[in-house]
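The data below hold one chain only, encoded as structure tokens and taken in the form predicted alone.
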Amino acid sequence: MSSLRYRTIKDKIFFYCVCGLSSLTVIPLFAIIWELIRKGYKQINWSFFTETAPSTLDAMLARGTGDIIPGGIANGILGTLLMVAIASVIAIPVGIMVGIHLSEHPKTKFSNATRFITDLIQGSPSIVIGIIAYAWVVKPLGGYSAFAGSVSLAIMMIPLIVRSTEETLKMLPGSLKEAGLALGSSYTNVILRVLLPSAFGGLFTGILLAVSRVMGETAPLMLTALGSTAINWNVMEPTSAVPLLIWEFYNDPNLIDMIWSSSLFLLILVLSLNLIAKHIAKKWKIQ
């Protein structure tokens, strides 16, 4: 009886310790979110999404009169969406094809080497990816551009998509492929029309997580896209992004209020993508 009581007490102590430590890890997160909301909501209005970043003079005059800083981050929002879209076009097909190969031929020397390189790229600092994209794209093209920024983001997205594709396809029952081949379908048709649709939930979740991962990157874009004060749709010209604008606002004391608003917007955007990814993963979970 005493042994049972001792184990019950020990179980409760361990449970409360885990709950307490979990609460400690959540407190900084809520503190950051609260700080962003408290300082960032004032600048959130229609012009924040439709106008370009304000100049230092406009911000200084607004702060002097106690008004809201005019302007917004439309150039950063559109630049981010443009570069992420181009990066997705590059990274998604490559990542899925490599993931299929690793899943179908997991133990070959080429697969082992590819898996090692993928893990190496995934663990590389983003600034290193930016330097690589600068050498591969910016220097040959002779200037900074949205395309160069997209290449750097695509390099960062590919490992995440590769690993998610490989792991998702491994979770599929082998009977799916066997049934498709037994019905006379070619190997390619089985992959494209049976396995990939069955793994759609995992693939789409991995893609969304990869997009949310690169959407907040600053360092590689500083070396490739550079930034722009105007809305630019030419992919071969310098283009701004929300993380780049946050960095620019940080270097100007008069635009300090724009930092909190831009960070709040970026946090909400990334959080939304992660919640969507979790919802899709739950809905399309492989049984």
Second form
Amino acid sequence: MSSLRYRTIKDKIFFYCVCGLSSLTVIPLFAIIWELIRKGYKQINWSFFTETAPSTLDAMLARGTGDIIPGGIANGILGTLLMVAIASVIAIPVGIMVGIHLSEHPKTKFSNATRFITDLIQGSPSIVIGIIAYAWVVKPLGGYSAFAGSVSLAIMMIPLIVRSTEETLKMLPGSLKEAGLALGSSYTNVILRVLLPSAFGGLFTGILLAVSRVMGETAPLMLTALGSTAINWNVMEPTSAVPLLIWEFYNDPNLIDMIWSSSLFLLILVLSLNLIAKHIAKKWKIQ
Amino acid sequence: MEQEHIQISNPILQLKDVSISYSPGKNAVKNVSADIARNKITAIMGPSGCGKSTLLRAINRMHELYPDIKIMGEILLDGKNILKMNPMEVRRMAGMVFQRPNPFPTMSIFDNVVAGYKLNGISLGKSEKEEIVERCLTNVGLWNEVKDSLFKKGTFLSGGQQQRLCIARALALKPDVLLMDEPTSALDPIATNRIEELLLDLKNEFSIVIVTHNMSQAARISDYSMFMYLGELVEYDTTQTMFTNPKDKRTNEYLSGQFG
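Based on the form predicted alone presented above, generate the structure block for the form predicted together with its partner chain.
To see the whole picture, the full complex is given below, headed by that same chain.
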């Protein structure tokens, strides 16, 4: 009898340990959000989204009178959107094609090598990818540019899209492919018109997660896009991005108050993308 | 090799010494020769693992998805050796219905029926499509049930309705032969009954080969029956003869429920 009692107590202790430790893991996220809101909310207003980053002089003057720092991060927001968009245009087709190959020919030597290399790229430090993009794009083109930044972000996105495409396609029932082929369809048409549409939810989720992953990347952009104080639409010119601005604000004692609002914005952007991805994954779940 | 099987005049399908192996030296189907009748239902029976599905899937070259599978012998569809034809052409002539209903989940009921044309890159006019959809769904007895929800997804239908939709999808391409791989094994008795009645109607227009391990189903609907055991075609005769007067001891034992 006492051994049963002992086991029940052990069971309870274990249960509370698991619950306690899991709730501990959510504390950092809420602590971060709280801290960012507390310190950053003052800076967030209309001009935060519409104006470019302030000069250090303007900021100093504002600080002197106790005002909030004028200006915003429009150049960073637009730069981030521009570079992520171009990176997606490069990475999505490549990633999906490679993913299709891996799921259709899972066991060939070529596939195994591809899978291995994709994993290595995914594990590479982002600064290294930045250096590669610097050597391959910035050097030959003769200058820092949004395009070079996009290439480095695309290199980081491809492995994520490849693996999510492969995993999604693998989950589709084999009967779907057979149904298509049994109607006399070509292999290409089965993939394009049956498998890819059926896997849409998974593919889209993977793409959103990849986008949200690279949106906060700073290191590769320092070596490729460099940054800019003005709004820039020319992809061959140096361009700013939200994480680059945060780094610049951090380095300027007059602008340091801006890091909180910018970080809050970036965090909310990335978190929302993640939440949307989760929602889509749930809604489009393969039955 | 015993060759005293029934003779069929003007067959739609001829299997000539067909052997199929999954790995070298191990045949899942062994030297099967048989002629299959036009506008009749031919049932292939046998216990699990006897090679009946393997044989059926060879007829529309489904095995090409799995490169390890080798087919020997000849399969003639309307006199032409399908093993020498383009597989896409073969599959259009030999429609297939699978064990589990597999409508395309992203397509509406309407699009599922004309999916064969879409996937083959054949573009049809709107009225042509509507005509095909109505005819095929009427053929499978689904028209009245779904005519108001043609543009809903096919996956919302019940299992039996989905299977009838899959049959309609196969019929839409006007195949010479309809191959069915245990089409009712995932369905309840009422849905099964509907499909069986449907097959009896359809044989006026199509030749049907159905794999089943449900003997009573074969007895109910088929005109001819094959009994396969361990990859061999043990017996092939009219269903009536086979069920009343089987020639082979193994057929008799199977039909009387001594194994299977």
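So that the term is clear: the rigid core is the largest set of C-alpha atoms that superpose within 1.5 Å between two forms. Numbering follows the first chain given and starts at 1. This one's a predicted model, so the numbers in the text were calculated from it and none came from an experiment.
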| property | result |
| --- | --- |
| Rigid-core frame, C-alpha of residue 9, shift of 2 angstroms or more between the two forms | yes |
